[in-house]
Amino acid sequence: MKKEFAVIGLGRFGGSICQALSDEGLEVMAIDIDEDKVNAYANIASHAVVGDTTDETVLKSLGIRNFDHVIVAIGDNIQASILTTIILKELGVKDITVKATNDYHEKVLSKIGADRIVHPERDMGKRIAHKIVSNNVLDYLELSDEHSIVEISANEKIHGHSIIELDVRARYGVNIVAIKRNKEIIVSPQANEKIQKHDVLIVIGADSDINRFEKRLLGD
């Protein structure tokens, strides 16, 4: 059975999930307070509703319970994510992720027992900034608040040398879990694999060894 998705707030954030779970083929149910949002997700998600969703008989009634994962992607209203995420929580919702505006809005959301919290506004600050300084980061994932995944260019120094000559995990702590050439992917390359100029890395580790990669082996 598919599984089932509630998206609570259809502002940017949340409208674009709804949008992309649908795409997905998934059964998601949009829920907003706003009457206009929710009318253009009409024909976007499975079900659109309109809601308060700080009223716990109103999520009664939408059956929220029976949603195998529920996104409280409420962006200007801290107080009404907050309610609504503690509503979530007693009714027995089985994986909320809550949207965070700020700092203090994810410690709250931490207490009070999120699954899963994202600071979108702030993670993708750190993606740019990641490949503002670096002409060789082409995209970053922020695993942890020390762990991420890297895809990084690699260029002529490190062109026509193996992984084992590189020796990356002894010499750096981070491992190349793949690499994109053209339109391959080698998965878990080999360590005999010889790495080609233009071939993305998909490196991952502790932020500080995927720094001290970056700039000494490929720095120019």
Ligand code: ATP
Contents of the next structure:
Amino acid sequence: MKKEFAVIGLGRFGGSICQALSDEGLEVMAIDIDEDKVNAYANIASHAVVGDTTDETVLKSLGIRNFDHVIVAIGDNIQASILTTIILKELGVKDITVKATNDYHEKVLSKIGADRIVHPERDMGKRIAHKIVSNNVLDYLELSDEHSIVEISANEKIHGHSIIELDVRARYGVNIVAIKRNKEIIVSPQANEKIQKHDVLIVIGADSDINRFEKRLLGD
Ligand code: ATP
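So the form predicted on its own is up there; where is the form predicted in complex with adenosine-5'-triphosphate?
Everything in the complex follows now, all chains and molecules, and the chain you saw is the first one.
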């Protein structure tokens, strides 16, 4: 059976989630307290409903318990976001993702049992900063406070060298988990795989090790 999603709060963040889920052909209910926002998503979501989600009876009447995943994208009104999340938990929603606006908000959400907390502005800020400060980093995904997956473009310093020659695991403590070559992705490349011009390396490891790898091997 197709998974059913509900998105609460149709600002820029919630709205884009709603659009992306619909584009994937998934069932999504869009909910907002503001009728204009709801009207804007009437043709995008499977259902679009006006409602105040801090009111338990509203959520109950929408049968919110039956949704596989509910995304709370109320940002600015922290109180409404927290209250909505508490009610969703109490009603037994299985999977709840909530957008946090600041660290305090995030802490409270984690205490009340939100399954996933996202902090889009902060995370995107970090990603962009990484790309700006490094010539080689194309993209970056934070796994924890200290670990990341990074896409790094291979420069001429390592072209023609195999992974075993570069000895990245022993020397830098990082792993090359995939290589993007033209339109292909080589997953778990063999040790004798030679790095080619225009290759993009997908590297996983501790941030400090990735930095060392990048500076020593790829630095100017
Ligand atoms: P974004 O940064 O994602 O664009 P925003 O600043 O436009 O967000 P927010 O104030 O974060 O908007 O709220 C997102 C949406 O949540 C708004 O459309 C708002 O009407 C809706 N919203 C706020 N409170 C409630 C509530 N109690 N019930 C349902 N929807 C709500």
